[in-house]
Structure formats: C-alpha cells, structure tokens
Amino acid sequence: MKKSELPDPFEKARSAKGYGEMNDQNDPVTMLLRHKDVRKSAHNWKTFTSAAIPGRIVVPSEVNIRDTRQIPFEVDPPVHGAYRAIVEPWFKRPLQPDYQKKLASQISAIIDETLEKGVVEVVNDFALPLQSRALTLLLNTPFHESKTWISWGTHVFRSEGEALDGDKANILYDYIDAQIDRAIKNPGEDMYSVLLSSEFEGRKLTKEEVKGVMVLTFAGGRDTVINAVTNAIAYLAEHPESLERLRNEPEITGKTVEEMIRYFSPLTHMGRVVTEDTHVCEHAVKVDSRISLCWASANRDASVFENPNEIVLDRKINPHVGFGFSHHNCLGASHARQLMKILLNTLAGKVASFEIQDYQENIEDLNEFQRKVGYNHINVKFNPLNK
C-alpha cells in the first residue's frame, strides 16, 4: 500500500447495511454511510437538528469542553439563514483578486523557505504555519498573530494524545474574549470588529454570538486544512506524474482540488440530534439520539463515483460532500479552495519532486472503523525545480 493512500474502512458496512455504530463518551452515534442518505438527512433539519446543546453535534462531542454555541453551525433554519446572511459576504472575500494575490505571496514564501531547508516535517512546520498565516487574511488581522496560533499546535481542542482537552480549549476561548474586548475599545476592519457592528433581527450581535462565530472559524478550519495540505503533498510525493500534469495543465487544478477534497475528506463526519423516532437505512433511531453524516464514507460511494478509491485529477462529475451539504455547507470553503488551488499551482511551479522519508499515520478510532485521516508527522524532502 502506498504511504499516501487513505483506505476506505466503511466500504463493507456501507454496502451491507448503510450505517455503522460508535460509542462517543457514552452518547452513541449512528453513522450514515451512503451518499444518498447523508445528503437526504443533511437536508432534513426538522428531523435531524443542529440546534442541540452546544457541542453535541460534533463527533467527538464537545459538550464537556464548551458551552458557547457555534454560529451559524449550531442553529437551524430560519435563524440559520439570518445568521449566515451576516457572515457569508465576509467568507466570500477569498474570491477577490487582491485576497488571492496576498495568499499567493504567503504560499510562495513558505515554499521558498522550505526549499532552502530541503527536508521539513510537513504537519507542524509547513501545513500548520501555512494554515495559520492564511487565517490572518481571512480574519483581516496582523500577520504576527499567526505566531500565537502556531504555538497552540495542530489542535485547538485536543492534546497530543488526541483526547479532548478543556484546558487547551480555554486558551482559544480566552484569546477570542480578549480580541473581542480589544475590538470593542478600538474598532478596526478585522472580523471581530465587523461582526460587532453587524445587526441581527434589528439589534447588534452580542459578544457571545460574535464569540460563537469566531470559535467556529478557528476550530473548523484548522485540522481540516492541515490534513488537506499534508495529504496533498504526500500524494504528490508518490505520484510524480500528477505533479508533472499539474505543471503542464494548470487549467485542471480546480478539478484536482475538488477531487482531493473528495478523496481525503479532511473532516470525517458531523453529527445531528434526532428530534423524533424515525428510521435511517431501515434502522430505528430514537428521539434525542445522535446520527452522524459520514462525509468520508459518502465520498467513496461506488454508486456515485466511478473508481472511488482513486484520485482522478480531472474528474468530470464530482458531487462530493467534503465541504458538507445543504444549508450547512462549509462557510470557509472559498478560502480552503483558493488556498489549495494556489498551493498546488505554486508547488508545480517550484518543486521538481518530493521524497517521503519517515512518517506516522493519524488514525481515528471510530469503534468498528479505523480511519486514516492524515499524519501525526511526516518528513518530506522538497527538491527544487531547476528552470
């Protein structure tokens, strides 16, 4: 098996019954595995709600480490739409040429730094700094803030042993509280200030609502971007022909980004809470129990994707759910797409090849399923392209 391969642990259960089961901190989860069931249930917010107590729809549950409701992530329509209308224009800024130019400059700089070093540990010394520096653009905050975020490590809610860590989460909460207080005293053009001046249902957003948006922004786009970046480099290391093709056919890069998001599925799944006794895949689920929408399994569903376990750089039809589906599709998708597209183009223009030297896989324990999501560490040599 190639070092960059991400096997599909859900295939057998998806085909046989369409669901799996896992125990999450004594709050069991029924995992929906088929593409059609994931999309249908994601759309059905009345039966499968996001507006549960804060932290419960996340898998693993964050109920024990936060009581701030993430907005608009943990609310349902029609309130969800009202919140989303406030924040969506801000999250569309990555589509602007000036934003992309600044992002390209950041990415070019970190690749140049890496080429000078030769060998780099990609997770902590490439993907994490890249993600953190790019976040300064999304938040419109000073570049030096990225040093603070890098110091937190790759997880904001977890310690090194992957366990949920309330003390570590408090570092993020305290940081956001301080930034909100700063923006109240000295408003600027950063995301905190823009949110504080925004109106919801005829009133200004509260500090708690602003905090909910910011916690989501920090937590939702961290591990996912780091996984996507790291997996992409590992893949290109073992598929030099793909790197060469991106170099010669830059017009396919957009399709390649979508395909990598499908194949890597940086976020395995997301939960919902059942509002009434119902059935999924002919399996009974009780009111107030949890289901998960397993994006990673849906994205390998052979009834939807031809050769689902292969990366097809220019896949023509690609209805993946790597950024979620329906009204809760990922707010940060535009930022992530631009980051990945610029990264792939810049790597193709600067790097001749990659060599994986050593690595340790990051395996998620989902009870009956063990899923590789990326790496805890991976040392890679970057060989410069001699033009």
Second form
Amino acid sequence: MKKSELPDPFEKARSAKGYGEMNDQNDPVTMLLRHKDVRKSAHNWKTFTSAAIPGRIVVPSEVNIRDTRQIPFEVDPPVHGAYRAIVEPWFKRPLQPDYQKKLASQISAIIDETLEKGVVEVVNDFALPLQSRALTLLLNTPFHESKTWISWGTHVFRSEGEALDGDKANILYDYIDAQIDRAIKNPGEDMYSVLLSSEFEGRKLTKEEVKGVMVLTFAGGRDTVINAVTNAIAYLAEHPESLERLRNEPEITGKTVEEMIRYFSPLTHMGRVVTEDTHVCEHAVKVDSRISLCWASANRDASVFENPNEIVLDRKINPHVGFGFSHHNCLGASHARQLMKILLNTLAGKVASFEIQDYQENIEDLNEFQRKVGYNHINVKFNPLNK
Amino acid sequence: MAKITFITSANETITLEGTEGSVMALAVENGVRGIDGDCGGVCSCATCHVHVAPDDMDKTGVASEIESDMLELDDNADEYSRLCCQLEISDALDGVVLTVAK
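Please move on to the form predicted together with the partner chain, as the form predicted alone is already shown.
Everything in the complex follows now, all chains and molecules, and the chain you saw is the first one.
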C-alpha cells in the first residue's frame, strides 16, 4: 500500500447492510454509509435534528466538555436559516480577489520558508501554521494572533493521543470570551465586532451566540484543514506525475481540490439525534438515539463514483459530500477551497518533488471501523523547482 | 456564440454572450447574483440552480440523473430546474432564458 493512500474501511458494511454501529461514551451511534441515505437524512432535519443538547451531534460527543451551542451548526430550520443568513456573506469573502491575493502571499511565504529548511514535519510545522495564519484572514484579525493559535497544537478539544480534554477546550473558550470583551470595548472590523453588531430577529446577537459562531469557526476548520493539507502533500509526494500535471494544466486545479476533498473526506462523519422511531436501511432507530452521516463512506460509494478509491485529478462529475450536504453544509467551504486551490497552484510552481521520510498514521477508532484520516506526524523533504 | 439571459431574484435581467465553457462559469465571471458555483462545476454544491423557461427546455434538455439527485432535495426545484454548471455553452443554447433560483 502506498504511504499516501487512505483506505476505505466501510466498503463491506456499506454494500452488505448500509450502516455501521459505534459506541461513543455510552451514547451509541448508527452510522449511515450509503451516499443516498446520507444525503436524504442530512436533508431530513425533522426526523434527524441538529438542535439537540450542545455537543451531542458531534462524534465523539462533546456534551461533557461544552455548554455553548455552536451556531448555526446546532440549530434546525427555520431559525438555522436566519443565523446562516447573518454569517454567510462574511464566509463568502474568500471569493474576493483581494482576499485571495493575501492568502496567496501567506502560502507562498510558508512554502519558501519550508524550501529553505528542506525537511519539515508537515503536520505541526507546515499545515498547522498555514491553517492558523489563513484563519487570521477569515476572522480579519491581526496576523500575530496566529502565534497564539499555533501554540494550542493541532486539536483544540483534545491533547495529543488522548480523547476529549475539557481543560484544553477551556483555553479556547477563555480566549474567545476575552476577544468578545475586547471587541465590545473597542469595536473594529474583525469577525467578533461584525457579529456583535449583527441583527437577529430584530435584536443584536447575544455574547453567547457570538461565542457559538466563533467556537464553530475555530473548531470546524482546524484538524479538517490540517488533514487536507497534509494528505495533499503526501499524495503529491507519491504521485509526481500529478504535480507535473497541475503545473502544466493549472485550469484543472478546482476539480482537483473537489476530488481531494472527496477522497480525503477530512471530516469522517457528523451526528444527528433521532426525533421519532424510524428505520434506516431496514434497521430500526429509536427516538432520542443518534445516527451519523458518514461523509467518508458516502464519498467512496461505487454506485455514484467510478473508481472510488482512486484520485482522478480532473473528475468531471463529482457529487461528493466532503463538505457535508443540505442546510448544514460547511460554512468554511469557500475559505477551504481557496486555501487548497492556492496551495496546489503554489506548490506546483515552486516544488519539483517531495520525499516522504518517517511518518506515523492517524487512525480514528470507530469501533467497527478503523479509519486513517491523516498523520500524527510526517517528515517530508521539499525539493525546489529550478527555473 | 449564444446569448443567454438570466433573471435574478431581484428581478434584474442580464443578457450575456458566450462561446464556450459552462453557463455557470459565464454567470460567475459576470457576477450574476445567486449563482455562486462554489464547487467550480463538478455537480457537488447546487449553488448554480436555475429554472429554464418552459419553452427553452428543448434547447437545454432535462437534468441528468446525478443532477436530478442533487435537485431532488432542493425545496425550490421543479421540472424546469437545472444546475447550470452542467449546461455547456454552444449555439444550440442561443436565446435561452434562465431564472436564478436563489
């Protein structure tokens, strides 16, 4: 097996029965594995709600480590739509040329730094700083804030190799509380200030609501972006012909990004709470139990994707659910897409080849399934392109 | 060369001329409101949903199976719905009128 490969652990269960079972802190989850079921259930918010107690729709559950409701993530329509309308224009800013220019200069700088060093541990010394610096653009906060975020490490809710960590989560919550207080005293043009002045149902957003949006923004785009970036570099290291193709045909880069998001599926799955006794794949699910929408499995469904276990750089029809599906699709997707697109273009323009040295895979334990999502660490040598 | 008319949800009428590429790309390049084309045209985001004028359906044809699956879960969809990333510009599309869904 290639070092960069992400095997599909769901294949057998997906075709045989369509679901998997996982115990998570004594709150079991029925995982939906088929593309069609995942999309239908994501759309059916009446039966599969996101508005459960905060943290419960996340797997592993975060009910024991937070009380703040993430917004608009843990809210159902129609209220969800009202929140989403407030934040959507802000999260579409990555489509503006000026934003892309700044992102390109950040990415160019970090690649140059890396080429200077030669060998880099990609997870902690490339993907994490890249993600954190880029987040200053999304939040429109000073660049130096990224230093604080980098110091938190790759996970905001867990320590290295451990499950959920309440103390660690508190670092993030305290930080966000302090930032909101700062923005109340000295409003600026950053995301905290913009949210604090936003109108919701004829009133301003409360501090708790602003906190809910900010926690979502920090948590949702951290390990996901880090895994996407790291996996992309590992893939290019083992597929020099793909790097060459991106160099010669930059116009396919957008399609390549979609295909990488499908194949990597940086977020394995997301939960919902069942509001009435029902069936999924002829399997009974009880009211108040949990299901999960397994994006990673749906994205390898051979009834939808030809050669699902291959990265086809210019896959033309690609209805992947790597950014989720329906009302709750990823709010940060525009930012993530631009980041990945610029990363691939810039790597193609500056790097001749990569060499993977030692590495350790990051394997998620889903009871019935073990899924590789990326790496805990991976040392890679970047060889410069001599023009 | 094809002339393609978009009617936005703000009732703006915009007529654009194109020779190649997808209708979605033409709309995005010209800033037609309500057509975002987030995924760049691979049929994964449904942010380029349009309603084709009934008389123009013979020019555009109906949605493909994967496209229909995407549209099936859109509360706004009807039999004239298309994702315009899947409409390739050619002379055959000349004169079509598309109402932007969003």
